[in-house]
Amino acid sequence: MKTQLQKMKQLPAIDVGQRKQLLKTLARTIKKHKKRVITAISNDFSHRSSHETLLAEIMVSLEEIHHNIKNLNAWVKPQIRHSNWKFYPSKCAIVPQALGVVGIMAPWNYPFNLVMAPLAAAISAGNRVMIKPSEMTPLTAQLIKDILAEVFDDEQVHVVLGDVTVASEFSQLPLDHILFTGSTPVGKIIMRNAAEHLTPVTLELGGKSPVLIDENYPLDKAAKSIVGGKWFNAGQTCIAPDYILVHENRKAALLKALTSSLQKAYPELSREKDYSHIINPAHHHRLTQLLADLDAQQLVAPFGTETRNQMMPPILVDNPAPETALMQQEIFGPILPIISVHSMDEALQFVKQRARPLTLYLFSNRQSTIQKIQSQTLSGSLAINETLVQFAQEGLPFGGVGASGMGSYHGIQGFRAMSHMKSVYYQSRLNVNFLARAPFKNWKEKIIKWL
């Protein structure tokens, strides 16, 4: 890795025209391998839906390509910037430009499309681009690989493959930036590893991502959006909705607009294709002992607790203890707590009390209440009355705060974060600046005190 490294470190930047060709050819190839991309990602996972495949891997990285090739000349134009009053005539511009070998770490939920769109990112920015996908969908990281090759020479962008051992080496490269998504306590480590090199980077983590309900939204509507979002990927999304907090006169009332909705999406579990399995058996062990932690009591499950496989059905819990691990950890699966609260208010300081979320959701028709939410917390974005959409939006930058990242990609926010915005001053022809350089004359003297 280092000798490859060593060799893209010597290398230009891309220019501008390649750039953009070399992104219509990956969203040609991507269209031409989408089959292979659905069945490999199913077979990553045991079973993985064709149709959560096509939205979240295909489809949005199609369109986070294009919309960086619409935009790319727009992006990469110098930005002028006025100067100083007492230097005019001259001039002062922001220029764009590539920071050398971006490295690109990708994790298991969302295997394609987490190399796809930060990859866009990059060459959009000039850059030469190092990727390790994740070692935990092995079928789907062969096959980036495979593709990539198909569009880039080694040189533009190399792949590596390999264990958690690989990824360490990877993170201490000297790359000139890395992109890193998954967990907080894999992203101090990455962090750790890339101050050695005084590397910058972006942390797409997690985190417990908040549901708010206002007390007059409709339960219905809002049960919709949260099996619709929780339930994708079968809960394994870094922005899932991870606990919700209602009003404890409209819990009973929530329990059963979410059980009818998941019925409603899901009627034949046992043989659903549209209902993804869990990664492995190492995920899936670690998701039944959240269970085995609480009572009985609390489960709500419309298709039962009986797992197969690696098919772990919806399960909602009914107030579980702020001290049980399943309030403690990110969930990143199919279960979902509902906590009462007796006011909007304590649903707002339970969520101030707690680590900064990579998203947090509201349902409210309220403005009040939205402007509230909106002004008195901080997480990296806020979705009002739907879920997980605000990821595809090419317009937004997505990224956490606090423990739930830093730094944020999509649109020309990926292309600034994957370039260095360099300075540049343009003196004119006509230059005074030596009346504020020695030697200082009483003349000099005075004009410095007239500025």
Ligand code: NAD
Contents of the next structure:
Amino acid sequence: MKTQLQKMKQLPAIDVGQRKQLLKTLARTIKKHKKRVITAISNDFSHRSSHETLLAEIMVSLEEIHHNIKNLNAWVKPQIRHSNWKFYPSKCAIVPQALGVVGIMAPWNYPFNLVMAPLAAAISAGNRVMIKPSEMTPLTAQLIKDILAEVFDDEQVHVVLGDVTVASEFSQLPLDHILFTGSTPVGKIIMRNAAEHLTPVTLELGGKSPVLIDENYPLDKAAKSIVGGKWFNAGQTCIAPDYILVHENRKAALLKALTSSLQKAYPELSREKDYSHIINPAHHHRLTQLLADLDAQQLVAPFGTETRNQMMPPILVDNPAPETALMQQEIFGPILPIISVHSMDEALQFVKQRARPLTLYLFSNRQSTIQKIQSQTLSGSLAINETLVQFAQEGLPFGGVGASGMGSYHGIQGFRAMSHMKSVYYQSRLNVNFLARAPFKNWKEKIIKWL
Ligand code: NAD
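Form predicted in complex with nicotinamide-adenine-dinucleotide (NAD), following the form predicted alone:
To see the whole picture, the full complex is given below, headed by that same chain.
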């Protein structure tokens, strides 16, 4: 790995024309292999809905790549900046420049998109790239390596396969930037390793994303959106709703609305091709342990609680205590706690007392509530009256804050994260700077005092 990195570091940035060509070829190659992507991910998951893969892996990757191709010429242009009047007519500009070799480390939950979207940004900015896909999705990781080998030469993009030992070694390389997507605890390890070389990091982490429902927002409407967002990929989404805060008087009606929405979305769960499985037995075990310290009466399970072949049914949990593991850890699976509160202010306090979420969802039609939540909470993103789709907006930065991450990407934010925005000063021929240089005698001193 080290030798490969040293070799790549010696090479110049990829020029703008070539970046575009590479991104176009990448988009074509992804389209060509989309069926293989669907199969590989489904086999890695023991089953993943093909529609979910088409939407959340293929479509969003292609959208991101096309957005980069379309905007690249504008993004790479130097931006002229105001120069201080004392130095007129000298000029200032910001010139974007490739950082060098960028490292991309990806998780297993969207194993394809979470390589391709950061890759689009890195290539757009002219970098060479080293990639470490997740070891939990080995078939997808191999396919990513094969697809990228069709598009890039090994000195442009190099894919490293292997387990956590390899990932650890990867994160200790003297890379010029690391974009890491994964859990908060591993994010801390990555940042510590990167600190050794002062490698800058973008950390796309996880956490608990709450849902707040305002007192007169229609529950069936909220339930439909929450079901769509929570059980997409069986809840194994970083921005999946993690728990709901709802007024005590409306909790029973919400449980009913969620149950009804679930039954409509997955009429025959046991034969449902569009309900994805849990990634592996270890994660399934982790999820069942989250339910272990709850009373049976707290579980609302429209399809029962029995898991078959890593398919874990949707489970609603009525008012779990804040100290339970379910309310302390990121759930990252098909379990959804519903917590009752007595007011929006109580819900707000509940959120503010906890780590800053990656996303906060609010269902409300009242401007006053929207304004209050928007201004008084701090989260990576805020989505009002819908779930998940904020991820698919190239115009919006995607990233967390505090424990949910650091930095952002998607669209121009990704380009900037992977670039050095170099300050350049152009001295004009007319140069009176000698007035501010030694020896500071007589009239020079007077000018300095006046300035
Ligand atoms: P993870 O942190 O366990 O693993 C992510 C990557 O880190 C993998 O490539 C793995 O090989 C590597 N890794 C694991 N242990 C390591 C170590 N000790 N040293 C160096 N590298 C190591 O995360 P995961 O289980 O693959 O993914 C789930 C997590 O990712 C959830 O917390 C989820 O919220 C988060 N996530 C965040 C986003 C986002 O965009 N913010 C997107 C998807 C997933």
